[in-house]
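Single chain ahead, by itself, as structure tokens, in the form predicted on its own.
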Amino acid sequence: MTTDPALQIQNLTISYGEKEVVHDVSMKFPANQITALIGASGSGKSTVLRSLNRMNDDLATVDGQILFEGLNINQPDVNVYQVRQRIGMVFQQPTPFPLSIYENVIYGLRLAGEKDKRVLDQRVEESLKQAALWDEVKDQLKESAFALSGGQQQRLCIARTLAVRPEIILMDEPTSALDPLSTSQIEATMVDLKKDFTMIIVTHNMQQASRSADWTAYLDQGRLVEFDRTAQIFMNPQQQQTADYLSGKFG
């Protein structure tokens, strides 16, 4: 990892209840990159993507450090709302509100007191443009976004996050309800987007993974196992667990 990293935690452990699911995560997140999260159901990957913009907040006890721009923002007195605003998230089902294709869009900037029209409107274009959805809604903006298929309202979830403009975006198995073409858009709208974000998603496709992640880090039972370039984990992984669990010997 040449440049500085665009977040970082540091011994990351997370507990429900008296049950701790993550224990003692250190990992760097590169700038302008796609790091991808994987491991068997349970190892703690969305857990550890869910506190990256503290939305375990009500759910777990998160101990240890998440430093992003040199702030520790996993202390009591940080504005929970400003960090959400700075690291998106979109989840893994298409969740449009009852609402215009428009108003998705700028449902946060609506929330954080922007009036004015030509803003709205210029962050609606750019924000479609952005998620490769512009030219397919262009001409319904006013229409529902429960017209849209699943594929078409996944892309507007990640306009309505790009609206606000976040310098990082996790993406917590965006594709595993949808058909194999969205899936494929929403693969290259991610590897269009690195460009101007730095993204982290959480996925159960090994090949999604490969396909689009440049970093990958492989967790099990919450417990990093190990992190490195996608090339170097799938092509020649230095633990025999990775091994093991991407020749599908467990997990």
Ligand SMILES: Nc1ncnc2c1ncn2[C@@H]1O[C@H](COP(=O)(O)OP(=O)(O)OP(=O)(O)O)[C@@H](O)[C@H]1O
Given for the second form:
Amino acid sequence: MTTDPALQIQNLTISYGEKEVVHDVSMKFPANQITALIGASGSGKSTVLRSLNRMNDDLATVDGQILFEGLNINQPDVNVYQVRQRIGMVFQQPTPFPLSIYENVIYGLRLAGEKDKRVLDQRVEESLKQAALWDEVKDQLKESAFALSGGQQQRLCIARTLAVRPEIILMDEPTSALDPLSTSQIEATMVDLKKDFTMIIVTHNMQQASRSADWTAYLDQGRLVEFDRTAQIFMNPQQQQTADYLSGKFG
Ligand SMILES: Nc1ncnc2c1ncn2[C@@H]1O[C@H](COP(=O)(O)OP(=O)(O)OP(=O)(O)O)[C@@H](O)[C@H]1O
Ligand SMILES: [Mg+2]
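Alongside the form predicted on its own that was just displayed, please also present the structure of the form predicted in complex with the named molecule.
Below is the whole assembly, all chains and molecules, this chain first.
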């Protein structure tokens, strides 16, 4: 690995009730890179992803360590609210709130108590620019977020996540509800965001993984089969299982 990990999981084992669905997974997510989690439906991708910012707290038992800046954030005394500010999440379906575009972007800042209008205005512009949405919405910031297209709504949700300035952004199939044009806009946005953020994405779209991700992890039935540079995984996988999965996906 050439870069420092922004986040590292060690011996992650996750169960829903009695059912263990993720088995002893360890990996490092390099800083300022995109890592894709791929694998068949039910292989545990979302379960792993949601654990990284403690979104599984009420649903699952998560054993093992999640190391973030030297701290194991998978401990009961860790402030989950702070974890989620620093490790943000974008969901599969665009989830704008029934508010204006402007209020959607600064939702997290308002929750954190920010009232200075200059700070809020500046953060709205910055975040919408980072999410490649500013030019399209700058004259309608006070209008409802529901007036936007699906692809615009998803970029708005990305802007909302960026506005609290996280270090890491988790995305679970961020484009699966979108058309090809919106998908390529989001992919371009993701690649652009790498300079400032570390991204971990779940995708079923192998072209998307090979186009945008620097690193790819292949999961099967809750086990990490292979993790390597994306080019290596797609061109020269070391595990037969990975090769079989990918040839099925592309073949
Ligand atoms: N809330 C839940 N309660 C119980 N079991 C769950 C829950 N969520 C997921 N599971 C189970 O955990 C396993 C992993 O599911 P997960 O959603 O992580 O897979 P996935 O790789 O994201 O699949 P997909 O590609 O379909 O989104 C599956 O067997 C699933 O049925
Ligand atoms: Mg999933």
